[in-house]
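Consider the single chain below, provided in structure tokens and representing the form predicted on its own.
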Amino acid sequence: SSNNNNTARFDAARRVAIFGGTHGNEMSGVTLVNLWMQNSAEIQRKGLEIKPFITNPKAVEKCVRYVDTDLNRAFTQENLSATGGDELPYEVQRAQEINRMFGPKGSAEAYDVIFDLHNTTSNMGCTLILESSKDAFNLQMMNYIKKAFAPASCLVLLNEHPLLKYSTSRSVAKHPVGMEVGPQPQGVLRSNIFEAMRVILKHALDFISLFNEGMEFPPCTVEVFRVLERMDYPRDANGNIIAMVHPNLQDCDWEPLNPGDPMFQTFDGKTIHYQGSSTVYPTFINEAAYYEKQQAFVTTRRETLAASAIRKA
């Protein structure tokens, strides 16, 4: 029955943002929110008040990922309560006026629900990406979208790991949802991908529609993959890359991963073995932005979230 004690209820999602150009290279969610700046018609829904913004308009205007530093690892407690005004990092001062706008970031005044839409150079298809395997609605939610989205495949990238926790846009909200999508080059429009990303938005916010009218979404399970480590490339002692990610494990994001398996080649031809102990699933393989966050790939663990039932309070 609706009202057993294992039903999750949570109020009624009724703010609703949606960003683009967090990172401003990354084009189909800039011109997704910008499409839909001068026409909301497609993402309106009744009841619902959802707003696209553009998160780092100088880094869009410019067509790089950041002006200063990574607007989506700026959404520290220390920066956010940071003084100094024009003084601050742009993207500090930007991270500053989102809490504003959007949060303030654990307050029950922030908004419900924040999609932030990504692309990324790696072969990883269409993601979602999670930053609490507590949270039953965006659990619920995920669900609701890769069912939806099948035949195509939708997965799940969970980052909860305690020491890789980092502070994104989207974490002022309450129910945070990253949404990557590639492979896509930085500055470029692929329509596949642009669609894709659309695609998965319109189920996003029919999920909420339907929660929002009263619908009961039933317990469920999701397959999840758990960010583990993330893995450098092979350097000298200079800090210099000696080494390319193979050519067996380059665009094969998601697929397994095994003790022995070739990871990357060095300059004159040299295989350099995983030495990891058990079978992993690696993802953001090559990834052109993290170069300069000295990481190659990051290692992921296969795994099965139960999520509660859940309707509206």
Second form
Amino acid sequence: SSNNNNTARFDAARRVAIFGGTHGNEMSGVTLVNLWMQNSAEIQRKGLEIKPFITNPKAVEKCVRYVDTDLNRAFTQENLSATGGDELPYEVQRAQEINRMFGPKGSAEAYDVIFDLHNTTSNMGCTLILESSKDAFNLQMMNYIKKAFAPASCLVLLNEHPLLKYSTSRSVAKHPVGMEVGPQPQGVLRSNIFEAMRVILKHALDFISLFNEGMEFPPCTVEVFRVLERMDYPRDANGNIIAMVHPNLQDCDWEPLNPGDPMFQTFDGKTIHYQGSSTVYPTFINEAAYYEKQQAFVTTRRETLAASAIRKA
Amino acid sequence: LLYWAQQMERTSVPPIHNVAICGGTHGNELTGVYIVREMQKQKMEKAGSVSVTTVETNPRAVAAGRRYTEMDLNRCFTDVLLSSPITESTPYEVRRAQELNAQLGPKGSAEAVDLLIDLHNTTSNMGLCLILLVIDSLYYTKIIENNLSSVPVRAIQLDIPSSKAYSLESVGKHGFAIEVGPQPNGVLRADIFNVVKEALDLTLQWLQKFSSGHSFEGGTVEAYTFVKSVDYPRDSAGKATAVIHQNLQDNDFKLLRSGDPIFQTFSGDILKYEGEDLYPFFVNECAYYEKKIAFHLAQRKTYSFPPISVKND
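Same protein, different state: after the form predicted on its own, show the form predicted in complex with the partner chain.
Full complex below, order starting with the chain above.
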């Protein structure tokens, strides 16, 4: 993109995909994508090709998160270039297929935008997940969505951490956008969660439409929560958890956790306190899928990111 | 009714010498798994003169983080399945049911454990429920209800005759399930763990007092008696075409009347309940999608029980 009066120029976003079922038991995305595959009227926008797509059909059919390995961690360069065909784990094969259809990741042919729809058992409300603090297009989109959704809350989680960031299915696109709505149990479809996801996606598509029609979006700032650290459960020598997220922390995603605050409760009733040196903002608190990933919650810090003005090239 | 209950003739009840506390019957309902493990770690083997056995009933399902591996263990305790010959193709859970029947039963015999309590979770907003096959265990509801203020406590009676009983607690001479929600599958909430632990402590304390001759006053308990289930509306391919309406979601045990919304179709139509006034429960329980149940409906009745004390052997 070339700067003209500090306005970043991006090509029109012509090819957009909406992924559901990246985790087969996260039902809002599965249901929405299935609906739109049958009848896409609701998601159509002029001049825009929008493809709803079920990324992990076997996991959806079994209503499990994944069959062999987590699809949303599978898009590493190593996996994408692996040989072995049918011998490869199912999700690695799927990742290669998705990379062919919507990528290749990192190339000029890749899809412009991919929305990846997720649910969480954590009390996170509506969350947009950003992978790069330097993507002005995505920052402007998220600013637009937050404003359009207000007064209802839609927060932005930035995961740019070199060690904690992971290779998501949406990462094959030029502008990957994660949409995470909770709390919702795995395998359950709740109407309030379903409707919220439907609405934020509508705002996202409206943004792209306006951008493609030539609207200039002035410089803006976006409040984000930047991922700092993964906190695991205390465990015994065999790896079994020996405590639970403390009742004071449970459901308190995005609220400040101060040094000395209760963090875990052991099975015999003792409190374990947060020992960090400063206040953090925890999220993904008690997500079912993360017990096996050694994560009770992640800590974040609040930051304000600046995005330059953007306009279609 | 209370007056009459307390005037009812004092009844002698056989002593409870042994109790079995079971968890993990559904491997992804975590409260019971961790309560049983903690009781085993604390070597909880006696409560006064009452001996306590703790059992993790479906360890394979627990290890896999699934409700079951081949078949729902909590449907395997029918007389037919308990006596069916074991072959190569016998599902794991049927074998396990027979092992549990040998350990805690045999069902219907003098050797069976006096009281069997099976711990479960639900994704439905049901608070703490005691699920009783027959009315005789109602006084446990009263003990728990009188002393637990943090969650609503209710009794649900399924009215299944012993010959047709299919669930684990039917193995004991007396038995009930403690069902607590809402908790997502695969999630362990500290508040729910603490409430179930407290309910079990109350029950065991009471059993000790009862066994040592203390008498229990008569009283009344409201119980919900199962009437029928309602499935989701489905298309010709058998796929659900609607989600539980937000007015019904999380409103277990709130009286449902004709004309009340129960479903919202994906195209936005509202479907209303037609029928007699009844109480919904197990609203949007994840595991029941495959059993074609959106919610159950119950009548509510008040039962009275007489003063009781232990029959001296």
